[in-house]
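Have a look below at one chain only, the form predicted on its own, in structure tokens format.
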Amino acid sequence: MADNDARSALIAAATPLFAAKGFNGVSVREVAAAAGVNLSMISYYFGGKEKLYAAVLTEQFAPLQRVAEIQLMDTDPLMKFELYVRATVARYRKNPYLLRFYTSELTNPTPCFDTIVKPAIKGVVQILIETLRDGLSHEKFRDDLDPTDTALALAGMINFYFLLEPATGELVDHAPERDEELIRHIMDIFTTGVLR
């Protein structure tokens, strides 16, 4: 197995294991067996379980950095929020383990929380706050809105929708085919609360 193949296999095997069991619930033997590699490869490529976990989190949270691209676009603040909603829905469809890492790190943080998870989340929230401030300064949104509370409410609405998916399957169809409808509903709820 080539170097990159073994490293990639370890990350691919570790991701669902860490997502399901958390950092402390997974052994290096279990990861090595799932990846089909020698146990020593974890130390060779990552220097141990902690750095393997950090590599998994880095990969999982990397798509959040793309939210900065939305902020740089020359478009209306409300369109930026719609693009954020679309990107978030797409992110959860492409990274089904991401929410498990969110909840695990928020409720039982590892040392990776301060270096990987918190900066990623904080960066997204700061971009949403800046977008709200831009909309407020151009009188697009209600002037009595608190940008931080509003940004957290929007992020929370989307994240909680996907977080509740296992418990609400009988109540709502969570199929990807409904994503456009979901995006429209989120934007309707959001804009009803923020527009002048």
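Residue numbers count along the first chain shown, from 1. All figures in this text were calculated on a predicted structure; none of them were measured in a lab. By rigid core we mean the largest C-alpha set that fits within 1.5 Å across both forms. What changes on going to the form predicted together with another copy of the chain:
Remark: with the core as the superposition reference, the CA shift of residue 12 between these two forms stays below 2 Å. Residue 170 is among the residues whose C-alpha shifts by 2 Å or more between these two forms once the rigid core is aligned.
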Given for the second form:
2 protein chains.
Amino acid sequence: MADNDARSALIAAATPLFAAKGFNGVSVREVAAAAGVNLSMISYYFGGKEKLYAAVLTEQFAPLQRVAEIQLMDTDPLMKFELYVRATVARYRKNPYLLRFYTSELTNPTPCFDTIVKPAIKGVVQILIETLRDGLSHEKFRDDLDPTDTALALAGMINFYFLLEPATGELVDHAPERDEELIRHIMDIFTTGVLR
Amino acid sequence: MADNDARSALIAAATPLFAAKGFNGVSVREVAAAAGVNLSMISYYFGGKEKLYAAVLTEQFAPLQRVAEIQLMDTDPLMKFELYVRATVARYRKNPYLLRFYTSELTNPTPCFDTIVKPAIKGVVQILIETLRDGLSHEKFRDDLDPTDTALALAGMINFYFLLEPATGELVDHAPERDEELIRHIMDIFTTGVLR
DNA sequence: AAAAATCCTTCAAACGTTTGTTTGATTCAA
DNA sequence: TTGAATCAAACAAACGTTTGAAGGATTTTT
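Previous: the form predicted on its own; requested now: the form predicted together with another copy of the chain:
Up next: the whole complex, starting with the chain shown before.
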């Protein structure tokens, strides 16, 4: 631990900084000062600013691979969707920086997008699409549904809620205590819609 | 027009650059070169890089104010929601840069977020919430719906579809020819859900 | 066991670029 | 001849990276 003390201190300090200001909005001096280490340690341990950013992103997107576990479970498709929504909420609550990197890379991609972010997102969406196809073939869902549109619709409902927080914080209560209610509302709309 | 030829050329050149790389990812020399004007024209016409960015953002977010027109129309709430979805799709198709600024400011806010972006987003969400309340009071929707969660869910379905394009372009067909089908699917899910 | 050599880590300082902005001269139409 | 518009040039500041010395622990040699 004492070995790579500076290394882990740099990642810990760089994560909230990159998340808040983006790759180009943060200087190596800023990161080093926040980590309490010399700025040359960035090149020493990571080989440069860009590779430090890549290390942060790799760590941040690792939890997304666990979505694959949902697909392997022995439950009906609708329960898998609810598990996905719950896992997404839990993930964002546990790590408040992930969504920032997620959307920052989608909007202003760095070289990391192709290698780290895009594969991770494609993996999740693919699972949702296949889960929906599975449900369709077992006649659990309406047969006029488009699997891809529907998968993106569900992912959009839950992700957009967190994305919009900085803008709608005064309009909508985003407290974690309401998460259970939010999940139920989203699943209700997804399954039976808003009509009476 | 010949008067502020350089001025409009700067805005036209800066818009796709800022949209693709973010405020900090673009240099004034890059913008000036793309516009074909001297880099000192940025300070001359706008008073600096930051004010040029603000001018771009003001122009980009202006169309969002037209959502208010939907609220004033004399139709039932469900039709207003469909009009909102259609207007959103049309807006993104007409201006492919708006969503970039939208999410870029939500994720890595500049000083413009509080003055331009946040009010614009709040305005749209407020209208959606009020439309939903209106529908609830007329007993058009299920009475156990939360207006804010439901409004964000609808907005999320359509916005997330466009946001995810760079990552899911190979998985999902994002062609404009499918827009009508997409709108139909989203409105179907929103109104009656995915169950048979 | 003592001394010497090697390794990994850290540091202040300096490197050459690039940054956004300002300057003062120049152009050209009114 | 006044004024706005444009230009190349220069400005200080900040950028990411490299450097070479210094520290301290470990290993190797005596």
